[in-house]
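So this first bit is one chain, no partners, the form predicted on its own, shown in structure tokens.
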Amino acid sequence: MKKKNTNLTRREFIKDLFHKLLLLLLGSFVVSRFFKSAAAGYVWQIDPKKCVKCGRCATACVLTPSAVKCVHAFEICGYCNLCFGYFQPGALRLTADAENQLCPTGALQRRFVEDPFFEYTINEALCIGCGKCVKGCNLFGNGSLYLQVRHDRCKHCNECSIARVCAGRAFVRTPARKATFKNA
């Protein structure tokens, strides 16, 4: 019986190590994809028609700030000077001063386009999902602001803490392929 030479050259050792690491990485990727795809079959979604803008999305989420963010449907926005989602009710002046803004964090930002139009954008890093801007926009405006779950931030809990306390029962599990709000 011939004895196997166990003395590896440095090059063979590195090549062998590289192949094993590559197989390990590939295997862990496949396994993680399998478990992620099983969990990603459904995502949490907010039905804007059922949302009562109670503010619980900001306080009940396990994440700080919440995975729920304000979304702006630009195609139905009026680009108004007096935006009811932006300004405090009864604001003394229509300026971007903090005391005139409805958003407690300044996440809804206003930019002059041309007289009398302004563009409103959401700075997601500042948005806490409180829904104050959404409530104002829906009460007096055209409803171009609404809340939605940012799927890239959501932990995809099976028992979502927001869903348990949602006053309008607007938080629902939806098949991921049918989710209306995709990450930008």
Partner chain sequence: MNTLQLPEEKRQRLLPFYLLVRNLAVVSGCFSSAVFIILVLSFWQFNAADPINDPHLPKLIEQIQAGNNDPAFLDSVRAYDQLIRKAHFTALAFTRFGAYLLLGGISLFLLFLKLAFELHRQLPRPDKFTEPEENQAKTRVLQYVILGFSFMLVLSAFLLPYFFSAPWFMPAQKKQARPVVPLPAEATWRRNWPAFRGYHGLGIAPTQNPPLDWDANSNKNILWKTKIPKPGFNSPLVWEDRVFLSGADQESRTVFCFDAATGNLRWQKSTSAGSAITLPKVSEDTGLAAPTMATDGRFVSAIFATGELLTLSLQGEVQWEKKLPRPDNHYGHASSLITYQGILLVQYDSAQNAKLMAFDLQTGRKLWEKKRQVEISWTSPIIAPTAAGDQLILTATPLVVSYQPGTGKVLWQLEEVIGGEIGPSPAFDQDLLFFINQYSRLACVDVARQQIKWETDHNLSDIPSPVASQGYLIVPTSFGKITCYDGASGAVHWEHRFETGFHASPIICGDKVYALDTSGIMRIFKLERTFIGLANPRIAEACAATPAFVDQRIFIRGDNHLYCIGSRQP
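Basically, rigid core = biggest C-alpha set you can superpose within 1.5 Å across the two forms. Residue numbers count along the first chain shown, from 1. Quick caveat, the model's predicted, so the values are computed rather than measured. What changes on going to the form predicted in complex with its partner chain:
- Once the cores line up, the CA of residue 164 ends up less than 2 angstroms apart between the two forms.
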Given for the second form:
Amino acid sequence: MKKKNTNLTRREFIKDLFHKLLLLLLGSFVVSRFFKSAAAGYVWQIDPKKCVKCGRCATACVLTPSAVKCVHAFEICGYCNLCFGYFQPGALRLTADAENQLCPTGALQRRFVEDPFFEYTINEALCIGCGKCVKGCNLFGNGSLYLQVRHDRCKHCNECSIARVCAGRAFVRTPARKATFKNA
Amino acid sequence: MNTLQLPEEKRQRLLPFYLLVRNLAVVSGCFSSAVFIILVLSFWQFNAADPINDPHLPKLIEQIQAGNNDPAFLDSVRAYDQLIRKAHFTALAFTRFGAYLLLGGISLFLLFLKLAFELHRQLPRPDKFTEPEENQAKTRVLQYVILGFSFMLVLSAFLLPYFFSAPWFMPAQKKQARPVVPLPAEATWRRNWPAFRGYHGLGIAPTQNPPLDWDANSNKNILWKTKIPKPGFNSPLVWEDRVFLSGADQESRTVFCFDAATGNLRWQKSTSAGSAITLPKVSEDTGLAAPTMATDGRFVSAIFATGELLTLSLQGEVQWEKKLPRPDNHYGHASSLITYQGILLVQYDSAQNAKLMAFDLQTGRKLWEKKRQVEISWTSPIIAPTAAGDQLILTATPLVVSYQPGTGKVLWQLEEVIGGEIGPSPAFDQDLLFFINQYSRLACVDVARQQIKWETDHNLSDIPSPVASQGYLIVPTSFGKITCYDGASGAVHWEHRFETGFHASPIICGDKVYALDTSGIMRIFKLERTFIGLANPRIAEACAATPAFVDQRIFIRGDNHLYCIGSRQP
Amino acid sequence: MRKFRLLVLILVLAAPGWPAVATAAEERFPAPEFETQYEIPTPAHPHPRQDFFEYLDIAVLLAALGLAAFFAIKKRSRLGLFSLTFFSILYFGFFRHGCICPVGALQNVIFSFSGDYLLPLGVILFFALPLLFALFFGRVFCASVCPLGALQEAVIYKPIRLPQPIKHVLGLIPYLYLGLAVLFASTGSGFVICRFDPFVGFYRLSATPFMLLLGLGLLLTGIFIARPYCRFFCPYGVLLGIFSFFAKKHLSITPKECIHCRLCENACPVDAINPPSPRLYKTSKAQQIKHFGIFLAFVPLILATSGFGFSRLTDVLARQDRMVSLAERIHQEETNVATGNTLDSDAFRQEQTRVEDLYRQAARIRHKFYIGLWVFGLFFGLVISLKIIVLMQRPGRTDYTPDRFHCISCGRCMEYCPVQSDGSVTET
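For comparison with the form predicted on its own, please write out the form predicted in complex with its partner chain.
Now the complete complex, all chains and molecules, led by this one.
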């Protein structure tokens, strides 16, 4: 009986030792990482320079429709009458008729401002992030349309399922504080 | 305490509730299943209404663009387009609604089911406790099962690669033994500028009569001038028709090759690490690219303050690259490279693990390495052609050591002869070795007897290196004074004070000395018993690098440009 | 030193984010000069969640863990734990949408050791707090805080007991999963735990059909085999188990002395109640030590076999890395093994990066996989060796006690115990 007791205490002792060891390990991890921590979290962000408009944003996101939408930087827009983001290549007439529009959901909308300028806005409720307009605008126009993650819709998945398949590897984890974009 | 263990009569009393809850559970379960099935079915429909990949629309639009503008047809196309858009968004809304419905249904189902279970729960009626007995067989089976399963797992991991036989590629590194590229002839060596301070690092130019006169403003005798893309304090090398130098910044450490005839950039090559490297802290006067490169006429090597060692062919292909341990050096690594019979010698006097390394220039194989018990130094090695054969001489606090350049064997060494943070490299002439450092001494060593012959502590230099030839020793300083000694006796022939100081080391061309000062003025004077100034031509740029002299031409690296100076042939 | 760290922090924080509108803009058409009063609109840039919510999450996690520990150890309330489970489903699940959960945070922690990635404070605490609580109170996180566990907790109706061998074999999977997750996170190839998270799709109300089916399947299984994901997959559970094993306090089945009534014997849905161990053994102590010694001699062999076996998977697994598969594809295209370009190879060629650099990078990643798989193999060998050694032990238990490694502190067993806290026994 006595022997058993010492056995027990030895077990208890080892357990206590490991308890302290694990506590030390966890503590030193937290402390060491704490001084190197990023205050706010990260958000996913597309680097428009690397984006190749492959169209996977529309299909790969865990959300339907995708959290990626087309965004318009009005300040570099040419307000063209013939907008390569808006019209089908080879469109016969520059009207808003369905057969002339490039956008598959009619999310890119066109409004006459003054001769010869037209304003193009995006209806985000309709935009599915396919990037067709972005491709057109970048190929022939000023490139004022670009795809970007909308942070109010994005679920901030730890591993972004679009980033995993993004052909241009344009998705970047960006510190949340930096990720407020303003136009120049 | 045990609220959920119900006695029998209470259970009976609660029976109607139980039945109600059970029925509710059944109803909500059926409802959820129905919603689920509808959702699954609509999933296919949803996929069918995909506005991006609709198969018919592009064909219809093609027809319109081909000229079919029948109003009825146009209307039908527009209606169809409208339809698929609408179908898409309706299906989306429907799915969303269904998901909420399903969620609600399942929550209710789980809740009722839980309640029903709780209302109908019976206590277990276990037998009396009996003393447990050892079941050896059972434990053994468990052990074997664990081991067996693990073994199967490891075995399948082992076998799996056989079923994925797609060949793995490796980076194109063909390990075929490359034929040894022959070394250039001795005469070729002597007419080029293969290292810091030229052939063997002795500071003696292979040419007798470079121009005495040039001017950057009127472009007189300036054959060409080229912008240097990246900063660095290392000196240019010249090999036949090519000029090499290196430059570095945060982004990359790069070797540049210019055409010696035109000054055009022939190629440039950076180390592979690029910006993905932690830069050492270096002082502004030293920078990341202070060490001068070296060539053996077949390959050209560069080392940087990051410890990156890059060897290229003269055409700019990477021959080999190494990352040496990061130099622990508070100003930045500055010792230049030197080559000897196809061997690259690297003086690496870091705060820890100071050493001298020798690499095969062609393959990059490390041939040998010698530990050095010295402090950090910024000097460069020279190869002294003594009467007893070539000796590699290195100075660093507190030692002056002579190595056999091929094997690294220590031939002789003088201990406790020099101190401080040494910058100037030694000079050699007629079996006499001169070494110097500020706040320490200038001393002359008889190499044959390995004894100090004479020494002085006047006008010591901290940056530029002395040069010796024809019995004279020229000692420049960073504050502008140049002293000419008699090499054998140590007697001062003359002293002369210039207005500006020197960082570049003076070079002897025949009977003339060319000393480039920090403001870009070349002080040219006679190698004589008295001071006879010959000319003071200048370029309009600060200079720190020692110029290169080849074939009646001078190559000067200013802070931003590379100049080629030579008399224009008609 | 502190100052230097701050500086580094600022530099790293300042590094990403593109100047202004970083489109690949090219001014082909000049900006119009409007004659009307038209004003150029500014596009809206919605902000991500406020920082406030990050801190709220931490506070809620801390409070939930504290409450769970209180219910499990002090109050001994199954009802409390169960209610907390519902709260977790609502808050950590439906409100916060699951990301980042402590289970996935494990990968961020590993990733932060190998790259330039700085751990956000929230992630550090989400990873460390459940472990800290496990080290003092057992796996109270699993009991009612984890949103993955909570969902499975809600569907346990008819838990059955798995045969011991099956239980032990399935119990090895979490170690493999842990090793795999660490391997992928440390090579920067991805976060597998998040990729194959079966339940987060429910919380987002959006998931791929495959993950949805996996999640549903696990929940249906969970009706009979309680908490299948927690017990047979969850890699974080391994860590929690280890920490819980050395816990200062732990939920106990009975508040006083065990009376060996056997009521709790089948109460545990996750089979984590250890019955009393035999008092008498046929084999002598000396014989036991001899067996133990023989086995110890075999341990190096087990480690080496396992390490070598798994290291053979290098190519198979390295190919899961994007850069490696891209390099392989480019190589196939360059050597005409594959015809035609993929979107990815086209995009790579647009970047003007040298092919050799890509190959070199791929080779570096592959080498990391090779080293990582050796470590993985050694780790797995060590795990099975320890498992065997533990089976050889003679625990010397006299009462029914929770298995501290596997017990998830759900508190069901406490309901079955007829012993009251004052020592009296309720008759049934």
